[in-house]
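The data below hold one chain only, encoded as structure tokens and taken in the form predicted on its own.
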Amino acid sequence: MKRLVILGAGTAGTIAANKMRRKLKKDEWDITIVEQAPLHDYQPGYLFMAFGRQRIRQIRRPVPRLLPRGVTLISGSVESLNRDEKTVVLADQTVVPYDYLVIATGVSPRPDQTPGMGGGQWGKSIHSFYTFDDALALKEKLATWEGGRLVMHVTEMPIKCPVAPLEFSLLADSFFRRRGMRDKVSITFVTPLPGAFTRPIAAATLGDLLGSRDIAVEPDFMIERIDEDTHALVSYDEREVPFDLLVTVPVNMGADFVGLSGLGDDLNLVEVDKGTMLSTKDDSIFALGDATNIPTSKAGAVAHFQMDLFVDIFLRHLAGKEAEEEYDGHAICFVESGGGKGLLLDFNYETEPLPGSFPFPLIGPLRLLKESRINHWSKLAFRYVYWMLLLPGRYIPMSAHLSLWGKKRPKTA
């Protein structure tokens, strides 16, 4: 009997467990998946949650009703990996031995990586959205904040869903015009870019729409530490943002047993080969998900599109043969931009958001780059078909690969 151990139960393990379970044959493999949280949850929900606008039992749900039968559940947090001895040892000792290895346990918010943001402030002054808890925290501080400087700040990228920093700003300009207080709010957004995104024609959009809610940016910003006697932030080049309600994005980093076995780069993200996700240092272990170094976003969307190639990646590479289809870095977002509108984009690799329609060329109905109230609802309505269809591995409609069909690309870019 072999056996595929999966650590993480979030998005992309939990689509590994159920796709895998029903292509590998029972009588001749063994699946186990390794999760200390009990509870899974939608994580685009956290924005939502920080402005009052999402309950809890909407996105939060038991890890073992997201899984298939057969699939051994095994709660406890990883604490060493034996690559020569293809051993996972947990927190509490057990061992747990594999034939094949998936790594899918994503990336963690880490504010102790930076000086003063860890400190006597979390929690009072100085904020995030990229827990459960901390979202939970922020709305209760948001409902009684009697207004001043607010900012949003990025300490480095990657990041978990790096449009959602700039979704919390334009959301943030709509929760305080609805309240009738805007003019007693100004927003900044910090970033270490040197614009609103990563790719120029989709920060040109972003960067005028931030624009015309009256957002503040301030690219380029490295920060070095946080003032928590004068409530500012503090770049390496000695330039100051003060702050009286900071809401931050930590550095995001991967498990430290991933460091610790020398599968990961300084972030403790596993190198792999980003067209098939297997470790470049072990050819036993694969990454899926946030867990990686790929070049591409850390979303929900990624780990989609990975596992609609992965199961015959992961047949063909134990037949010893190369993969037919490589994943090419594709990714879609909806990025809500406040008023009960959005915007999507849909990117690989290679080709950089651009605007168009989508699905469909001229009939879309979604708009590409373009805010409009089908992106939002879309949005919306994209929590049951997470629920549904993507973490029980079911088909979705939806090519893994980027399609250029009904994209644009402006004269000017």
Ligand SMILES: Cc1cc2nc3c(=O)[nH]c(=O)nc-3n(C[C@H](O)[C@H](O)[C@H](O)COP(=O)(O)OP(=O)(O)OC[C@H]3O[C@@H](n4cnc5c(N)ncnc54)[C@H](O)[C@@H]3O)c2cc1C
Given for the second form:
Amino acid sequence: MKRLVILGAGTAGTIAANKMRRKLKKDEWDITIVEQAPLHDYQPGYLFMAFGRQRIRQIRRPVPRLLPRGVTLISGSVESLNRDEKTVVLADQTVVPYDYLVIATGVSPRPDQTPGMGGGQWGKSIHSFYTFDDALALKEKLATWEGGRLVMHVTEMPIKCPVAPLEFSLLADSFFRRRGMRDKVSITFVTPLPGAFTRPIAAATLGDLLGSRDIAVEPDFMIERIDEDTHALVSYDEREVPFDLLVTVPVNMGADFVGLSGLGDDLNLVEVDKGTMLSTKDDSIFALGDATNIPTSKAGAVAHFQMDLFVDIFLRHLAGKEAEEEYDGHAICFVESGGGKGLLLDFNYETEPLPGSFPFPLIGPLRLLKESRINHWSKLAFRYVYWMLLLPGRYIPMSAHLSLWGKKRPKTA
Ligand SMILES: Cc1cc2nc3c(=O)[nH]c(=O)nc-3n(C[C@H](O)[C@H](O)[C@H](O)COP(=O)(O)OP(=O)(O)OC[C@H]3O[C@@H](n4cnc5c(N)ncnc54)[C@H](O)[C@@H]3O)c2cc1C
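Having seen the form predicted on its own, can you show the form predicted in complex with the named molecule?
Everything in the complex follows now, all chains and molecules, and the chain you saw is the first one.
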């Protein structure tokens, strides 16, 4: 019996467990998944939760309910890997042997990495919405906040869902307008990037959108520390951005065991081949989803497209063959823009988000890089797709590869 061990039962690990169990023969392969949390969260729901627009039961489910029969779940936290012996060691010292390993332990926000961030002001004047508990605490804060300087801040890239901080700023604008207190709130978006997004055409569109909602942008802001006494972000080039309420996305880091095992970079992201997701250091280890260092967005859609190709990549690797179809970095992101509208971005390693229609030219019905109501409704509907189709690894009629159909490159770009 060969042993496949998957680490992490988040989006990528759960899809992998479901798809691999269907494809790998039961009398040849034993599949085990290790997960530290009892509950699986639909993380895009955190954004809506912060504004009181999503209920807990809509975004949380017990991990065992999402896994197929024939996959053994071990509840525990991975502490280290012993790559010579091919074993995983858990915090309670359980040893799990493997022949092949899939690391899908994602990334986590680490406020401890920025001086002044995770201290006494955390949960008071400093908030976040990148974990369940933080989103809940922010919801309570926003419900009673009387206004002032709201700063939405991104510490360092890459982060999961790089559009979520933009969405937060735009939804905050709508939220305070609805409450009749927008004139009491200034909103500033502080980013280490030169603009609102990583790629130029989308950065221009999203930057205009922020401007149209009276949201100021502070670009190229490399934070050094937070001054807890004066309530200000301080950058290495000595700029200061004062706040009354800071909503921050802390540094996102991979799991510590990745760094300790020598498989990762300085953010503990597993270094992999960007087409096959095979570790560049160990040919019995793959990584999927947010846990890797590949140069595309960290998004659930990425885990989904990778998994459309991964089973074949894995089986061909075992047979000593090159991958037939490699992953091209394809990512799709809905951007909720407030007022019941949203935008859609569709891109990959080579092609930046372009305007146009999706999935069909002219008729769409979804609009790329343009606000529309149907984009907003599609974003909301995605939650059902996530639980019912995506996690169980069922067929979703969407290509794993980017299509240029319906996309137009603006003449000036
Ligand atoms: C606020 C927010 C909004 C988002 N919006 C969108 C969106 O609109 N669209 C989109 O596509 N994506 C969105 N995302 C991103 C999406 O949720 C992630 O990209 C996706 O969940 C990545 O899947 P993953 O399996 O790689 O990691 P995760 O789903 O985070 O799973 C990692 C799992 O590994 C477990 N784990 C970690 N370390 C260990 C350890 N040492 N031992 C055992 N288990 C461990 C964790 O408990 C977790 O269950 C959003 C994320 C956030 C935070």
